[in-house]
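Okay, so here's just one chain, in structure tokens, the form predicted on its own.
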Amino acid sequence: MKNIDSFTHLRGESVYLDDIPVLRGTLYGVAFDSPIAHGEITKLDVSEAESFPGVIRVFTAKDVPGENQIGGIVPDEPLFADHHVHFCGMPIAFVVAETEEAARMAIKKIKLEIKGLPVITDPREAQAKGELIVPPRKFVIGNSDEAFSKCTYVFEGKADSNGQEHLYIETQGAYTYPMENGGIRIHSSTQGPTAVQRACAKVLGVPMHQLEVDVTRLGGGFGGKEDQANTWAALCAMASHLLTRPVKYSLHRMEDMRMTGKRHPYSSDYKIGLSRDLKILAYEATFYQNAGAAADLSPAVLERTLFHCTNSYFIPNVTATAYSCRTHLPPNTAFRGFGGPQGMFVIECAIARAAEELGVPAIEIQKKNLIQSGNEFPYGQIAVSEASECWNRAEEVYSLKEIIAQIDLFNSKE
């Protein structure tokens, strides 16, 4: 198959959100967001912004016609901060004006006072305080406690993996306008049109069939435009619904990076036990997922981490526990791999630690423990595996032993 967009991409003819011809009377929105991570709003005065030349209206939580809620899996994410702010970048108001310049100037006229509250950014601290998005999840196979007593070697450690910005070329954004019979068409840079439709229907208090979500293509997503696209579509759709005018909001790159969630950072503990011949007999891992201030897709990402906790290895005795921890970061979200890399990283750290302590190459432990057909994963699925065949073929094709010898020789020189 050929990519049907290749020629239009090359010639610059592909239409993205900012390429859509705007209708006469289109208004432009800009979000006013929290400057701190956690606090109680004591004063919000938008009067000066509303009287700024070119401004049509400033929306806040009190203007939401339906429900001030865009959470998908867990309804814990307000569209607008009402009495409290839960992360730096949380929308507090939405300024709609005749031009984008007027809207951006007007948000500087908004007067806000926030009483700061304690901030949690460490998922371990959140877990200790009981700040969890959902109850913890656990996968168990065999008996790891009993198996460790039979291991010749046992090693424990900690592994941290940080967040990651999606950095899609096209930033988040939406363009909405009224249709016949009270309907609204929503052009959204989203990977999840149904999620946008559902969230906007909840905010507007209208049936889903009154909202038409149009997505031809997006300039990158990588998971960052699944539930994260809901906010901007809902803001524009609400403004179009209440003003009966087209409304557009295309985020500035710095806004996007400040206000949207990333790949989930994790802090994890591991314990690995091996036999004398380097077979992994037991493994325990505890994952502390930094979900941010709201659930977004964190519960599903957490489960995927557990599914990948032993990577491509067979370990007969495993106990893996995962906590989705609520902190005061922007709600973190899907990213390529969707929790899998965070789980695989920890088992590889455990193997690397064992190899270092034992003075053997890590690949020696990896190769001896590759999962075979008929082995069972920690979640109960029976494997159909070609891992060993792939490994052996790669050794032949890429002359792995020669490459390792060259690396060792190079590293031995000053």
Second form
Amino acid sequence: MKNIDSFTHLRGESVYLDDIPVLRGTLYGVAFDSPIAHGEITKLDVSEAESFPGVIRVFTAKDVPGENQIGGIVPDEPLFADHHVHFCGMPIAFVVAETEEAARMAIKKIKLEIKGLPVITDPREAQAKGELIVPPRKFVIGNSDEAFSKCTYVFEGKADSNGQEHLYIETQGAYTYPMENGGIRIHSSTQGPTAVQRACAKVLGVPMHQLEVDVTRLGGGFGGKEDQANTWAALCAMASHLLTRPVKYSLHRMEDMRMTGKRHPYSSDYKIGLSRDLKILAYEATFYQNAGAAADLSPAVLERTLFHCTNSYFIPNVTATAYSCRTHLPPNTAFRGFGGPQGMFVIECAIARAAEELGVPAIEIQKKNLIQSGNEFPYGQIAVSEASECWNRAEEVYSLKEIIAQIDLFNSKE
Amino acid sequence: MPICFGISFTKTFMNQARSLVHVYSDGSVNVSTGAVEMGQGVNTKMLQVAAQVFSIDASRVRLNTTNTFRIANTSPSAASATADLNGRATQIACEAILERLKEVALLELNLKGVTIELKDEWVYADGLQTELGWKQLVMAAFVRRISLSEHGHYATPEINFDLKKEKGHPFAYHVYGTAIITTTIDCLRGTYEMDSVKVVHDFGASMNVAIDKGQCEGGIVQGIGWMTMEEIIYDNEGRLRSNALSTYKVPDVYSAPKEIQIEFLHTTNDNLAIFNSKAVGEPPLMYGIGAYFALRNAIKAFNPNANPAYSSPMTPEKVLMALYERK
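In place of the form predicted on its own, the structure of the form predicted in complex with the partner chain is requested.
Below, the chain from earlier opens the complete complex, with every other chain and molecule after it.
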């Protein structure tokens, strides 16, 4: 069956946040964000911005009617910076005006002074300084220490993977309007309507039943709108609540890239031990996750890195440790794979390294160690595996031997 | 490049979903779930579930917006589990309505002790087609004051995890697959092309081949982007330098693999996926990791002395440096 949206997509008729017809009297908001990654706010003067033509109000931390807090797993993320800023792009004020242009012009009139503090961007440095979001996690199966002593080959090394921008085609945004008896209707480009409802209820100090969150569809999410849609919805909902006017904020691409978190960069150490016949007997990995300035979903992402640290392989002795490190980057967040790819990259580096040192193709090690039904994952679950079925089928239907022969031939030419 | 990915939220309590199904007196159906459509095609799958359970034409079913006044306490659309969780909830809701409709059919047909089925919009009694169709059946139920609405609730069974021991059975099931990736490097410039990505992917029994294939292809390209050309740069002051599309490059149609082949491994093992159609959102992204190692192999074929750091993304700049690296 065809995707039911294919007709409206093709004709440009599918409705996204920006396609919702606006009500008369709609106001437009724009966030004013920190230009400094870490510091203490010594002066914040919004009076000139507030008197700019067309501007209705400029909201800051002191205007929040409920709690100035949107942290999901850990309450460590203020909606508005209050006294301190923890990352470049952290919202400090929200300018609401009759037009988007007026709001964007008025932002430049905000006077801000920040006393800079030391900036950490490297997760290993953060870990060394004890800057952890949550206590470290450790998954253990067997006894890797003992097993390494029985290995014929042991290799150690470091593997780093960088972050990734979600780059959903539709940027973040929200459109909110007051309903009767204090209710608010929230259109949000979010993967988590309930998360938006919960965060807005907290910020507004109203029960969740007052807030109707409605989502038609997103122009992409990829995890970037799982937790991080809350900020924009909360800003608009708060302005709608306090001004009893419809308020809309649809981020520009560069605002979105600057102010939102991304896939977590990881820096990792590995140690891999193999028998003479290339069975992986032992594996150790230590993951340093660059969480950014607040927890967001980092603890859950960290956990999935551990769950997938052995990828598709059965390894009887594994010790995997993971640190969620607090740095001064925008809080990193969910991204398709949710920490799993970062864990899998490291074991693949370890295997590639072993293969290169031993002068064998990596596929030989990979194939020999695929997890089989009945094998145990490091977290105790027993596998019902299709790993070898997929591998063998790929070898067969795509004629792997022939592909390799063609590559070798190509590479042997001058 | 083999992959294995566990399906479920690792926070066990999040593995729950609800669906609200209304059958209107004219036989049309409206479905609301906690699933958010973001291009992944989840609404199409939800529609298929309702159409399949009722055995009615897909055109009778409409998917509604995701709304917290209709569906409360939703988990986010994430963890590749959206179709499984919300699909199961929809299935439960539709089956409950279907059971009531079958009882109405018995009354309408004056039958007892026979097996009623709905097939292609007709009521069958003990395998024989009757004169009672979907629309008449629904109207009869309405007139008999039988509820034509249901709120289905689903919570994934079996899963658990003990945080103290870091052991348990956190995933409903795993998704597997293998990709073969080939690449060609321009050894003068360090630029490269992904020639082909050939995959055998474990779909279980795919309920929508076109959508699942689309998810695979998109995931592969996004994964390759992460491993090769997408380079996020923060300076030491924590300022994002790759802050626009001019400084942050994602794969476009020219840098996507020239060829992507997806072979469906059709497995019949019973699993907790909706209609045994395994989750497909996240797993294919990880095939992209293979692109990194394909590039590494190509570099070493040209320059056996090269030993670039294991650091992704493998940008053309890094490739160029490695091609001419000396020991």
